[in-house]
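Only one chain comes next, encoded as structure tokens, the form predicted alone.
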Amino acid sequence: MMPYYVAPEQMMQDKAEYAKKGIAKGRSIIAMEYADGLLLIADNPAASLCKISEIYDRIAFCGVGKYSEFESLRKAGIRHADLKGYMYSREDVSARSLARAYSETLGGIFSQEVKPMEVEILVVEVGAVSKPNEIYRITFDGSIIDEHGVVAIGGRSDAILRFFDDCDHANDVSLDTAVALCRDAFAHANAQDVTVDVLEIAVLGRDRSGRAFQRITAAVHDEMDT
């Protein structure tokens, strides 16, 4: 019996609906730039399942969709970063070494493979001193987007943006004003109140010696208002 035929572009943009639907499934990831550094925070309940982590020194990931296979891309992109600072040195790192492989990884798959992954991601890294900071979102299919500012994924991440393009803010804000716009956003786009203890938080701050990346609880968080 004869396979059915399915036209090259039909078959890609059926896998590229069947990924987004995943996407939109999860809750949305916002990154940052604030005065000193980088605030990632995501809207998750789940405390025992991590959306943000540390990649290496100035470097943090973040992944939305199917938690499963954006956990496995962190896992990869952690012997990826250890094995070159190993073999070279720490300063050949980048968020944008990471970026183009984990851009290989997915577009290979979303081409080559029946099943795309049903993830979006973000690689961030702080500048130091006076270097930019760099954020990378990579999409289901290997695309990678060189972001500014603010960036949103996941979720309601539209609701999220138009939320940022309406509101007046600045790249220079503090961490305490920073965690109150991106809770406000997500009230925005959720419709409802956001309280922080919903909320995972993680910062790269750019004058942290060594290890840039430090996670903020509630309780810490209660702490800097006061």
The other form holds:
Amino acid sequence: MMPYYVAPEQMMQDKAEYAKKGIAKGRSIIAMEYADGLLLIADNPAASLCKISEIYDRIAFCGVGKYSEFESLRKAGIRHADLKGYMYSREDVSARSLARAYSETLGGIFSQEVKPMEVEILVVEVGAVSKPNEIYRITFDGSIIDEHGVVAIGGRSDAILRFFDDCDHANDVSLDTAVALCRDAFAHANAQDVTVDVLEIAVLGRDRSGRAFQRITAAVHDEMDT
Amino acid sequence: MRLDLYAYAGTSFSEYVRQCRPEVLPRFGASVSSPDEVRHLGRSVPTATTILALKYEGGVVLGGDRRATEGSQIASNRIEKVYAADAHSAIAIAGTAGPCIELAKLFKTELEHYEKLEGDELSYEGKANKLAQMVREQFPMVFQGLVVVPIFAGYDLHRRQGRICQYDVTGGRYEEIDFCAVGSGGKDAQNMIKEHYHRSLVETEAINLALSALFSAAEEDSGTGGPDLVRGIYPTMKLVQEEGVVDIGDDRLAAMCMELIEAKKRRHDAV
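Counterpart to the form predicted alone, namely the form predicted in complex with its partner chain:
Then the entire complex follows, led off by the chain already shown.
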């Protein structure tokens, strides 16, 4: 059989289109800095299939796209972090190093495998005391983008970001306000009301020592309201 | 560094490391040494002794003294033998200090790793069994005189009660109903607890009893250290409760130690 030639540009473009299509099908996740830390919030009615996860003391992960794919990335990230913390020390585990590892992994798969991963992920780290927070967005081709303030991935993330551009919020809002803003953003993007029970919410608290990751269930959220 | 996404599919950290990065785990050769060599090695590395656990109405008190010995020498005055393993359990270690501390660290990582991967804490039963496996894996070390015997205390969220397990060097796991003490001063500590134990102990009484038991062990056993009032070194104590694992601060322990010493002195003078 004659080997046939496909221009590399064409091949990459096809792969990128394929991946983008997969990612846009799902729902969105927002990561947002607030006064006391980082808020992660996913439009996710499936309570048992989490899209947000703890990675290490001050580091969390979220992923959109194909569940099985970002789930294997999540697990590999936890292994990477736990191994590093065990070999060296807890303070040597950083979001930056993990984000780079994800970038290399996704980039490698994108250029070498037939099928790219249909995922986009966030690796976030809440800064201690006076250190700034870090938010890394890593796309299906391994591109890595350093983000600040508020970031949205997956589904109708463009509409969500437009909503935040328009409402001109500050970075030091309270947790309640931040959650309310994100709810409005989801409602705006989905063009329908969004209740708290279809949201998966977690925070990385700046002032928490040890493992800073905390899920906010509907019960905890009600307590916050009162 | 590229992540290997499919190198290992399980939920155990120690197994993952053994399979994919074996050089990271401690390896103590499995060759059988002569009895003399065993005795020599056993006496030339720091050894940690008396640890104990006893239940009270809110959970379990887990404690240990602070001494490590090398033969007849004192290797350390402030070694830590009690470690929080996760939000609802803690581990105390007796035996050869190096591998003991490593085991506690690996076990803690193991529990956290499982919890993050699965999104749920292991049950008390699950944690206790995992620890048994990990102790069993260290068994070949025994032939070189290196011994690891932990006590594992946890709060069982299903049964809503504190639970205690002790282990032998082969990984044998034995659940204790009320209390246990392990190590060279274990017998003395255990006798003291047996005398005064009842099932409706409240927190302060339980800590007091644990302190008295460690006192008693320190009086009889050269491997167990008493409170060091000069340097301010006191036994380590943790409470394992439904709300979490609480470290009892040095200030509170210092005050309770002083009280015990005063009471002892009064009794002694009265004779």
